[in-house]
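Have a look below at one chain only, the form predicted in complex with its partner chain, in structure tokens format.
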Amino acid sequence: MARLVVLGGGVSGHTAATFAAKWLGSAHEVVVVTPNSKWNWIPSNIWVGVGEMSKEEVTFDLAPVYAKAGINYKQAKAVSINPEGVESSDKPFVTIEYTLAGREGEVENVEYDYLINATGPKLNFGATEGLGDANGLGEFTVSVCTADHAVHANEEFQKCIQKMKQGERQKFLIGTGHGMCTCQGAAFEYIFNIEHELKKAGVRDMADIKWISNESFLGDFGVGGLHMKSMGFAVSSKIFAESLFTERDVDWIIGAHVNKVEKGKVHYELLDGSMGEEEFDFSMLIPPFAGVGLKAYGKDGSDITDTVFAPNGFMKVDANYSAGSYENWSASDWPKTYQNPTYSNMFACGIAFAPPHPISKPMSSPNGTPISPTPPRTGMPSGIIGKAVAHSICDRILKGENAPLHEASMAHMGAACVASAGKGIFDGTAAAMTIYPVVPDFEKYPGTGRDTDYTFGEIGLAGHWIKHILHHLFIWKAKLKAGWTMIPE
């Protein structure tokens, strides 16, 4: 009997574990180690953050789902990996620390034959002074990164609405809280939900709404922007985003590295080297991401973390990490199998794998401060990669160690994204977008880097309906209800 251990139960880890359990059957064991007791459909946290959904609608308990799937579920966080075992045993293992009520702090070594690292990111609030400490959210801004954060964000948002109803003007500042952030899309969606809710509450004229982000142009989204087919033109996402911001009367600051947050004020540095300040009454700033801080040890107990992980804490995989400057970048730099180059039985998927470089062109201020988005690896790509990795490992367990690995390069993969504003079936609208491929391939698609037949975007009710359907569909799939394998990632 082989044992597959999956670290993390988010989109990527959950997808990998559930498919592996289905494909392997009861002849082999799948173990999931995740510190959380609940699964969270993160895209809908946006609606929780404006009070249109409850935490219960976007989360569910993992234990009964894993019991149904025959998965050994350990509510714990991974602390370290010993990929060579120890001197007394060659068997590799991970050291975990329980977070389960009643077993908090209890440490266990879990041996494995194959390991998937799908731990997701550490929300690195501590990287920006005042944004929060290393343990989490600070007192000045809010976040929608977790369901609990989103509940808190809505509480603060409702207080602002009450103040506006009493005649007090409010300033909203939404965006990224550091020069090296990713996930601009989440902040983009949140700002337009805020705008929509304020309009619905009849207080839009009492609000000044501003976007602040590390993108060098509006609509970069961490993927270097995209060109969408519209009215016979390939229209840049810059035009698309600027149009939307102008239409909804939302101002913007771009190319900004937020370097300090204090009560009611952020300090930032721009790409031109100038410094600025922006006041706010309500601010949602996405923190930068880092690896969760897993350590790795050799057989003799030596620290081999640098061998297994990149300096940012994400796990090294089959990517080209020596591409160098932007001019040398190629679509082929991006990983295909997500196998660790040193230990062939270890894989990483979702946010946990170390990308070879950003997707957006890296930029710095004259002061040397890097200000450009890091690459997104969430949502659809995260699920597809998780499934491909699970497929590879299952093949190796069932067909032998030399079974070929499955590939899922972000340079050959598209993504669908729906950024919704509002929740009502007929009063909400959404920007529905697809992008193909996620990582631009300028050799295959000279100019825009992408296939404009499959890269498109439009605003309307249709996208909004799709957003609603996706919410229910993916929670259905994650709960492993009837026909779940038929729903694509």
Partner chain sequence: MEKKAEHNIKAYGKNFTTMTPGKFAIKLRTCKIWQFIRFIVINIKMLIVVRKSH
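Output the structure of the form predicted alone; the preceding block shows the form predicted in complex with its partner chain.
Just this one chain is shown here; partners and other molecules are left out.
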């Protein structure tokens, strides 16, 4: 019997674990280690953050789902990996620390034959003074990164609405809280849901809404922007985004590195090196991401963390990490199999793998401060990669260790994104976009780097209905209900 251990139960880890359990059957063991007791459909947290959904509608208990799937579930956080075992045993293992009520702090070594690192990111609030610290979110801003954060965000948002109804004008500041953030899309969705809800509450005229982001232009989204077909024309995401912001009367600050947050005020540095301040009554700022801090040790107990992980804490895979400057970047730099180059039985997927470099062109201020988005690895690509990695490992277990690995390069992969701009059966809107490939290939597609026949976008009510349907479909799939394997990632 082989044992596959999956670290993390988010979109990528959950996808990998559930498919592996199905393909391997009871002859082999799948273990999931995650510190959380609930699964969270994170894309819908933006609706929890404005009171349009409850926490219970975007989460469910993992234990019964994993019991049904025959997965050995350990509610714990991974602490370290010993990929060579120890001097007394060659068996590799991961050290975990339980978070389960009643077993908090209990440590266990879990041996494995294959390991998938799908821990997701550490929400690095501590990278920006005042945004938070090592323990999490600070006291001056809100977040929609977790369901609990989103509940808190809505509580603060409702207080603002009440103040506006009493005649007190409010300033809203939404965006990214550091020069090296990713996930601009989540902030993009949240700012327009805020705007939509204020309109529904009849207080839009009492609100000043502003976007602040590390993007060098609106519509970069961490993928260097895109050109897409819309209503029969090729439109840049910059024009698409600027039109939407102007139409909704939302002002913007771009190319900004937020370097300090105080009560009611942020301080930032712009790409031209100038410094600025912006006041707010309500602010949601996405934090930068980092690896979760896993350590790795050799057989003799020596620290080999630098061998297994990149400096940002994400696991090294089969990417080209020596591409150098932007002019040398190529689509072929991006990983295909997500296998660790040193230990062939370890893989990483979702946000946990170390990308070779950003997708957007890197920029910095004259002061040397890097201000540009880091590459997104969430949503649809995260699920596709998780499934491909599970497929590779299952083949090696069932067919032999020389079975070919499955590939899922983001440079060969298309993705669909439905970004909500307001929730409502008859007045909701969302921007529905496809992008192919996610990582531009300027050799294959000179000019834009992407195939414009498969890169398109529209905004409207139909997009909102699609977003709402996808919410229910993906939760159905994650709960492993009838036909779940038929629903694409």
